[in-house]
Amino acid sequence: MAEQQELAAEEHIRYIVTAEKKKDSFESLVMEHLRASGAYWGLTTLDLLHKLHAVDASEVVDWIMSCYHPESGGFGGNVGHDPHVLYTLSAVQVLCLFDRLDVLDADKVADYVTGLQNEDGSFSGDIWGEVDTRFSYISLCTLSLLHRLHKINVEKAVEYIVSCKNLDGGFGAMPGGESHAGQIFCCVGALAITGSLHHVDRDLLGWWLCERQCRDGGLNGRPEKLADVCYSWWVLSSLIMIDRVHWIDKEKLAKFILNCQDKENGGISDRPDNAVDIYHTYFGVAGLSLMEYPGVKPMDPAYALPLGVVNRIFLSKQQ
């Protein structure tokens, strides 16, 4: 058993700030198509570690807006890439971090998302029509952050999500789809945002989620799978939203996340001794945030943004 570690915050900050500059690295190349999401993961981590000021805000905002498609109202994952609801949410979340939603035509962006709602209440990810409960969450989250939820049929959106609920209490990507921790977060998060958590069987789902804790303390996404740091977020946030987070061993989980750090060069990997990446660094720090780890800002479990950012959006006067 590896000895208890502490969060190498300074190393993680350095890792994130320098990662963006390594344009020709392998990691940079494989993230080319989803750089907007990478920006959201990295910048949110910096904010959680009290270091968002380590980057140039105006530079980031300008780059985010260069991924915008004014004709559709959506954002691509990178400059010149087609718009998709996933990267639209990432762009909105990054602008929320910097308190710069003012650069957006909020109605235009909301109309793009609204146009992706289908007759049955589900959402497509883009014009090509793939349907997944991830896109339901993403759409509802985007519209809520923009104060534009009234533009869609919320009742139908909730009905569709509920139709994806399984006998084990979990949720799948579509009706009849296998329960999966990532999809559960999306469905529970969407229900939380729309004030519809009464549709969840909290004890049954809580049991299913708690069963995701493995012997090494980490969490997996489905039965019989290895633990992975990213599920520290997907599972914990869902448990918090249904008030069942006290059912898992937080100490063992924190130890698992901390043992996945590269303490010299920064970054967190999916499991101990693997290569680090921005994605798992974000979800590792976010998981620690949900467990109230010292020195890490609190996260909102439904909006996946620092609590202070969410409070600013919903508690301050908006247009």
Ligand SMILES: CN(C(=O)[C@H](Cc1cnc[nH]1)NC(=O)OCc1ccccc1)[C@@H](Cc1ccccc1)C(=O)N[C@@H](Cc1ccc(O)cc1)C(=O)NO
Contents of the next structure:
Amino acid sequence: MAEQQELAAEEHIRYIVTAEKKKDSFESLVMEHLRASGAYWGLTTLDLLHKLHAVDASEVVDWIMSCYHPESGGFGGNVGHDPHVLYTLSAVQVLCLFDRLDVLDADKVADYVTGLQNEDGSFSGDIWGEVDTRFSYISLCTLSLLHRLHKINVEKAVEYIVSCKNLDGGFGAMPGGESHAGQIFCCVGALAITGSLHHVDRDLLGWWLCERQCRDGGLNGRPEKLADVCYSWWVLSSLIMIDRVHWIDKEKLAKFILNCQDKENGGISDRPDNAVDIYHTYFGVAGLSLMEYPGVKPMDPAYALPLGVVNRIFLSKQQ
Ligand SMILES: CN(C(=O)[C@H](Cc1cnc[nH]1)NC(=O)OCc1ccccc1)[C@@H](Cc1ccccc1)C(=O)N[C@@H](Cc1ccc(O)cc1)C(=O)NO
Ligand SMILES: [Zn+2]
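Show the form predicted together with the named molecule, please, the one above being the form predicted on its own.
Next comes the full complex, this chain leading.
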């Protein structure tokens, strides 16, 4: 009988809190250009493990705002980096965690995102124009969190996402793009946020998604690929949004994630015995959250934020 694995929560907390401080580590340098996303991954993990209070909120908020470009309304991935929707969402999500959306000029940020919608309803990531369904999700998620979805053409945005649906029920980065679990999360999440999930064939897509489970219990991103912890989020959140999560073996998946932990130094890797990183630590804990693992806060599958944070944004009295 394999020994009973459990979540080394205290070690993961220590790993994240010290990683936040280490600016010159290899990982920090590699992730330099997407440090705002790294903050979102690390801080959301701390919140899921009931430890967000372990960091100084105003210090984080000040750092996030130092990545803001007041003239465009967008955020860069680090101080002095050009604005991009990727990091604008990460910044908004971090401010949501601390309930500090009050520091934003929400109309200005919404105008930045709105300005990136194209004629065909698609979204570009920044002024250089790259189009990808990732940016559709990011834009719709950002505008929704700011209560400003009315600023864009939602119908056209939905129409473009549906044009990226494949015969296998999945979605790609653009029309005709190969189905990939990451892109499927983005398209299903965007459809969920806009109340347009009726465009999804739940049984066909559910089948493609549950087929991602490998013999080792982990989930991969495409057929024939190796299982990887981060797909615990991309695949699982999509299955939950289309109400087909019972089609995979959650116990085996949880064991795979727990088997990817470094239980001495903290952190979770993409697969057993590989190097841990903040990204896979977040997606591993988020995957466990989606499976209601004891001691981990529940997560909203579409907004990729703790449920308590989403409820505070959408159910609060003052709007
Ligand atoms: C840029 N990036 C990736 O390309 C990772 C690389 C990887 C990790 N494990 C396997 N490959 N891949 C990735 O994020 O794929 C998921 C995905 C692809 C396309 C669309 C949506 C999700 C990672 C960073 C990374 C690089 C290298 C090693 C680990 C992490 C990354 O920042 N991914 C972004 C992808 C993304 C961006 C925006 C979204 O709305 C959704 C997803 C992310 O998760 N942001 O929160
Ligand atoms: Zn991965």
